[in-house]
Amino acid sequence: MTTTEYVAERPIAAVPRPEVVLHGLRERPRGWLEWLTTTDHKKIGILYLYSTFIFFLIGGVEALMMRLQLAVPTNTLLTPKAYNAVMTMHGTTMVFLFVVPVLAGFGNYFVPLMIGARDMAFPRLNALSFWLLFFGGIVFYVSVFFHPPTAGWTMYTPLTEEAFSPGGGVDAWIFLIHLTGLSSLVGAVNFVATIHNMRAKGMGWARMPLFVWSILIYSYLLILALPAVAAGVTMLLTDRHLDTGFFNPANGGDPLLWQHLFWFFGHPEVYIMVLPAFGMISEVIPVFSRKPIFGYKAIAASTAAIAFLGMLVWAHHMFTTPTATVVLAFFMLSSFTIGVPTGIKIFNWLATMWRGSLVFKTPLYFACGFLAQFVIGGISGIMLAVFPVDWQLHDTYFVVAHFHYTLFGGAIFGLFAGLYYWFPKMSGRLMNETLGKISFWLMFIGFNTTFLVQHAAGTSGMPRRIYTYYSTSGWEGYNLVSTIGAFILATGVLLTVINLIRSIKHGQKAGNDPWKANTLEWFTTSPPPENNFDVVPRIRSAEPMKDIRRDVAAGGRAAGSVAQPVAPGT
């Protein structure tokens, strides 16, 4: 039996087709008009995927012109000024414009089509969040024709202030912490009323994959965390042009207020870049294993413990300022506490991998690459989460090399993970195997000899944010090995952006369900059609695919597979 007899022997109602409209037919804008006014959450995942890799490409520029900058000791490519405005803009454009941009444009794509419904609950909404993001990393980037901004990508205080950043640089990047933020805001009230609300017939809370699980918590920190910088940048902008006294001191302001401020959104927002990464490995080890997820339920519970837990750590990045003791070792065990779900999460798909039929396809090779570079990031992080060891090596490449290991080591070869595991559904065609796998080793090596070196580099007392050193302080040897990583890892995200460029409209067809997945966005077209299915089937378990593809090779007539229909020629 196929699949489209399987559905066909199933019929009850489908659902309406989106091209229906009242009051007689309108006829549908076309070409480029159509993705300009688009509320499909698919056109605006898209759009979301190429205008936030877009903002990637840009930040890795502005990477290698730094490395460059540092390959030799005394160099002159760059002044400190623009060496401070790169910087900036590079810290911000990952942070702001790509990390976390780009995991709403996966969530866009996929959570309606993995939990079963046509659109997302508020498609105008939708489109909206999208627009105010662009148009946000616009407006930071035309910042560098009149005065970019040099205070930092935390723009502590009192680099700030108008004294020591005049001209609308930092006005600008306050402008883009506004609108990004508004952005995430409505795109996760729009994720949690969708995820709450349009599950498919028998989707559970305990059925719902474990992608859609990392997206919903994502949802939640950003809508916990993000008033308190809107807060903070507000104050900012009035200290700066309404002679207020938040954060300046010469007005009896306090410039720890900032801080406080800054990281009580800033640790969660690491949480926000990384679980939706937690989420696309979860979905990608079992599928390639060939055996279900290890501890579903465990990994799901930790994923929501790890978002509380984020949430009382902030102060773990404020361990030099002046603060009682008990309150450092409150931070300090807090952040240890942290390690116990995520060891859930490695420990879990470390035993979803053992003994199972691995296929060893480029989304496998990035997910344990991934899970590597990860370990390494958490075990620096709990290094540094000992007050008296960040003393000693707080603002300085250690902590470069931690955040790095973190957030590019886990969040972006996650992030690239997914790329590879889900482009065949976006497009219907498959990436390249061969590119793919010396893309992923070119970033492997690349991405380690860059990091590895700047934890040495660190402990020697190399501090960040520095334009240049001299010869005589041992740190030339670190650095021109981090440069020589850094275009090695730049050529292996060069070569995916090939890889994807050519797969586009010569890659192999990839047929509906390439990889024998597990999950409902698998049962559709690739790519899906408007309206995603025509019909929805039943859930039964946490991976329906499995359940359809038993009852088509057992003629469909399994025990209790009545379902509704789903979309036919699927």
Given for the second form:
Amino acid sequence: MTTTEYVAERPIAAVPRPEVVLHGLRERPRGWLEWLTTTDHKKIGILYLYSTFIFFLIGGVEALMMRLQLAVPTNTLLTPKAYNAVMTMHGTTMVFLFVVPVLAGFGNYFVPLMIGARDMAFPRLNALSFWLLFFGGIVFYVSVFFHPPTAGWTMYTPLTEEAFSPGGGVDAWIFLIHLTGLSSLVGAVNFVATIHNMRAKGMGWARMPLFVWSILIYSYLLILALPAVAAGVTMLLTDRHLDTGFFNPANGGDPLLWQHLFWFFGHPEVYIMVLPAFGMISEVIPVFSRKPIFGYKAIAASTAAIAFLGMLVWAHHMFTTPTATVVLAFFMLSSFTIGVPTGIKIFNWLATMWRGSLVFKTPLYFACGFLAQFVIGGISGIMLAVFPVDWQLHDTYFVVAHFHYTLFGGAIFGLFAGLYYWFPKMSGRLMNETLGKISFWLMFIGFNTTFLVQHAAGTSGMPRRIYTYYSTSGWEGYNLVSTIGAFILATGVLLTVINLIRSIKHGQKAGNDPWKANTLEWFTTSPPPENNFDVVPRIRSAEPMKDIRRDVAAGGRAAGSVAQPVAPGT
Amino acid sequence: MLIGPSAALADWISPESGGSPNADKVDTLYTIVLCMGIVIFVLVEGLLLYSIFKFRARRRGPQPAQVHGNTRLEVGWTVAAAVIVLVIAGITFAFLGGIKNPPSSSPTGLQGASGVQLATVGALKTPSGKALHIDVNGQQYIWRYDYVDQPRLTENRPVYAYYRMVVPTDTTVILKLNASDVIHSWWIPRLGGKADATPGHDNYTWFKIPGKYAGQIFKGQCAELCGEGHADMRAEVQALPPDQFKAWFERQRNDLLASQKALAAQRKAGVGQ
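To test you: the structure above is the form predicted alone. What is the structure of the form predicted in complex with its partner chain?
Zooming out: every chain and molecule, the one shown earlier first.
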């Protein structure tokens, strides 16, 4: 089954067989128990991916419920309370239970493979990090049966103080933040330790795959940003139950303190969500352009630059608060500076495709969709950073459109590119190309139909987070179009889900390296054996698989060809 | 460029305006930044589409040149991106004064609008110091307006109104915002940007409605999630010529005084029973 067995069968000439005596070796549990107790980074990665995709579907259903409610003016499908609950659950689910952990899932599966490691640095900690996430999600969703939170995913005080939000919903949310926050912190420490210490021989910083770079920066950002929100929610918890008054002006507290603590975490969180998607795009585009990434160092450096600057822009979420103009000006300028490294990335990706030989498989479709849409989110982001303009646009559907262009059009299209790209490695089978492309087009058309018109709804004065609006508002057309688009988008996502489930059993066999890719994970079998690699070749460039293919083509003994699993009898 | 405050045609894609100079200037600033954004959008999407159609892999096509980068080009677009954001920053600062600072009331505006001295940091002041001051208080789920520098009901009780704010045209109206329960956000799109009403803080904004809009009603609603009734927390601003405003104000004051009297009488009767 695994390659280790084959290695053992090979005759070992004169060297005496080393004897290792194992004590207390436990038999490995089988079946579902194996999934509960596993510490294998690949199995944990799969657990992450399945759980987060289920949360993605739940969050998507919540989005559709909101769109149905808003499809026509003065609709009564949802009560105001139910609408606010669904809106809060949607935001929280997508941020804390889907985008951030799904990236941890991809990272878990692929970082050790891409750097030629046997596993993560701390396998048990890795399992802990998944189970913290899982129970965080359960603690949060159980509140549906009692008092779901209704104050939006940003949980602004004083609305979330006991007086205005009684019941356990906000507390369930606080525990979700604590549990998923711990999960992310533990996971981040693990990624940092793994990436710093366990890279293959020869893989210097300048030869590390760009996805690994992005996961490294993602981890550092998590470590820097999460303590602020952990402190914030703890203060909120004591405010609610011990009357500490951190955010209560009557007790000498300040509601703005919450906004600072929340966004000091919340804005880096945005980059936490999008940087690994950038990393995936930086893997997919060169492979399907048959060209090396253009400006490897600029892309790696701009990732670090975005992370650094991303820590300095949090108050651009607070332009309408009572804050001195000079502070607003600072946060406008710091937000502008992020446009520079982001622009660098976009032009580097375009230059990678330029004069390439583009192989249009589904991952490249999603990568192009990412580029086309993310640039819109980037431009609207610069517009929002102009703080006098933000006074008009803040808290409107323009903002809703903006962050969906970056998070859905950007991050989620990016990770769909990653899903189609890496599925063959994880399952050993290819996903269906036709179904994948239909899914892409439905998602692309659906996404833009849903969110492009929301810019116009916002500039026409439609605030976000309202459960209804009048037929005299002038927003009816935008909302109807948006709702239709949402259902097209949902159909597209559903097709990918069907494609995924079908392909696990019935997909075409992929082989080790179906895409002629560049990085080390394609060197091992699909799916990889438990120990990942028997031998890891010495890394000589940022594209080790290209080196190996060239060596094989040249007829010479490839640097690491022995590492290819050998069939019994050869 | 065809950008003007009255470009109503483009209004579906740009913020509402045409009620107050600050809203008009925000609209213009938005439109300038949008135009620059459109140039970048066309450039990026153009390069992307061109690449998609031009550089498709062909059967037995030659292996593409393995270019790893081009320092000159990369420095070039880094500098270009930096220059663009610097230009936007420059334009923003050029517009900021007109958006942030209220002008003086026109001679045709409300006369006798006083110049109450404002001590708070961040408070707004017109050059002449004269303006109509209204304190706006947000509460779940209604707005209350106190006409603080006009004749009062009692010494410490200004004339007030809920939901509809009546103001004189051609007069600079300075709003001081706060909230008594949770955070709300004041927003009448055609009269300029939002300002949060936060418990424990004072926030300021202003508008000045031109005389031609006399009789018009400007609508808006709370822009910060404040609870179940957030979507129903609406507000209106009605602009009246100064003399009509004065008449309205007297009527409002007399109505409030009368109802106060009636209430006091009722209370007395209640106690007497």
